[in-house]
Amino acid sequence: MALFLETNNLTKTFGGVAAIFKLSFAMGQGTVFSVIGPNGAGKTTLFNLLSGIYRPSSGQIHFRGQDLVGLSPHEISHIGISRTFQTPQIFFNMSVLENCLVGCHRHGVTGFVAAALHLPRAVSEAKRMREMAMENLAFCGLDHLADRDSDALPYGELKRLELARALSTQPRLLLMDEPAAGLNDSETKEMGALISRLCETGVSVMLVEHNMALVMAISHRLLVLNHGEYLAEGSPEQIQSNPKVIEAYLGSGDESDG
């Protein structure tokens, strides 16, 4: 199984103190990588520094053998990497088809002028965009519902419409923080299993999730934090009887990152 994402040493401090401490893992390509651990324990701190929110204090991030640190949050979204939020971040005042479309922009070639002119080239990617938009939005159950505007949405569809328009963006890499966050048991399943089709179409999914019955059902392997710092890793069977693990977090009542 081929790396495609490494840390070596990976380190954020804030202010003295550190929230990510000489972290260093792998993950595989084509596989659902989820991040767990207790309140507090990095890991939003590391989805901030993977996509470019953050800048390390020191350490290695490669992806696909490219070095990631120094990158901003838009160079890193061209190379392949794409996140949705614990809170879906739409804009209210489009239709679900529109923020699907922001996402394709990502791969927009003509400029300014050849649109305003509506020139050929120019018509010809309009068309070829709103037709991923409306794959991306089908492939997420939203298709029929492309020209609604985003604000009726109820909660469930609005989480798979952030998806929808991180998938627009082609990532090889998906972080998801928290994707089933509000939803109720069925959304949640709904979601697991997209998650998992998302993955057998060949886009690697990172997740950090609280629902650990989610997460044990679909991870291929588990990375475990512990108050910024590498505590465990594994399959789902071999976190879920890991006495440190369920020491630190599985039988801690924590359900968050800070």
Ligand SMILES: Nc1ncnc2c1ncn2[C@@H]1O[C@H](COP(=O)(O)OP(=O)(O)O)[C@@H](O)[C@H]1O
Second form
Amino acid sequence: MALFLETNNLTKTFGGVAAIFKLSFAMGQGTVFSVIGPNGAGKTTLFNLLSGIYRPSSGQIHFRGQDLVGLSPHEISHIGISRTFQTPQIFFNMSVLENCLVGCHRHGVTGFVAAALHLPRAVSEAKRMREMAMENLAFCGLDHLADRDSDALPYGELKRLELARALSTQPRLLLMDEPAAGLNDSETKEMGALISRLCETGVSVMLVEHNMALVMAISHRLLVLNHGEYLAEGSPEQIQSNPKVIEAYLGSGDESDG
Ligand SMILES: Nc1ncnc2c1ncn2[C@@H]1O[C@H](COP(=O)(O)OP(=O)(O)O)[C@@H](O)[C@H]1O
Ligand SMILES: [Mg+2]
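Any chance you could show the form predicted together with this ligand after that form predicted on its own?
Below is the whole assembly, all chains and molecules, this chain first.
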């Protein structure tokens, strides 16, 4: 059986400087897999490579046996990789529900004309998408706010809307960039529980997050990057006791939760 996600000698350089250098790792399906490392380690660059925003300078990425290199972000979203952004990518002039429907429409097969003419297929599809969006909102605890203006949401709920929005493309793999950034302790715990539940429903999660307590609590495996290179991989226990990791990162004193 093909591996879920795998990179091989993945490299991305900017003006001769490698942000990711000869990185090889594999992520298993059904896991919360975290990528950690000091600022500038290459975490965001890795997400941009996996989601097709950047094209690798060299190396390979395979997702469920399929080569991702050269595919557009749209194509990558279509084969099942979605992402959340550290700063929620919300349309503030739309309602909470409409924000989720924006993502759903990628999965629609019926055209605009059919929808405008209220052809039966378009109507049932619109209904199906609305139901799916409502399910995702309910999963994120936001269904009671579906008709609210998005700009009226407090930050903690915006972060959960960002998750609901990303789920509307029905991803198999969700890349989450700092889901707990800006959240208080109880909101952070809620977000952690949400990510664990999401994984239980069959969505694999790759996580970049600075809150080490959260990362260690919910991750099955961790990959540690340092200056764009592979430093270590293992369970939370293995990573926390790995001398190389402690020296490069956890012991550096620049993490509030380290
Ligand atoms: N678009 C870009 N142009 C030039 N350099 C970049 C670009 N994106 C990232 N880098 C560089 O690549 C390195 C890794 O950055 P990044 O992936 O943002 O790290 P992290 O997310 O782990 O903090 C840094 O040295 C950064 O300056
Ligand atoms: Mg970053």
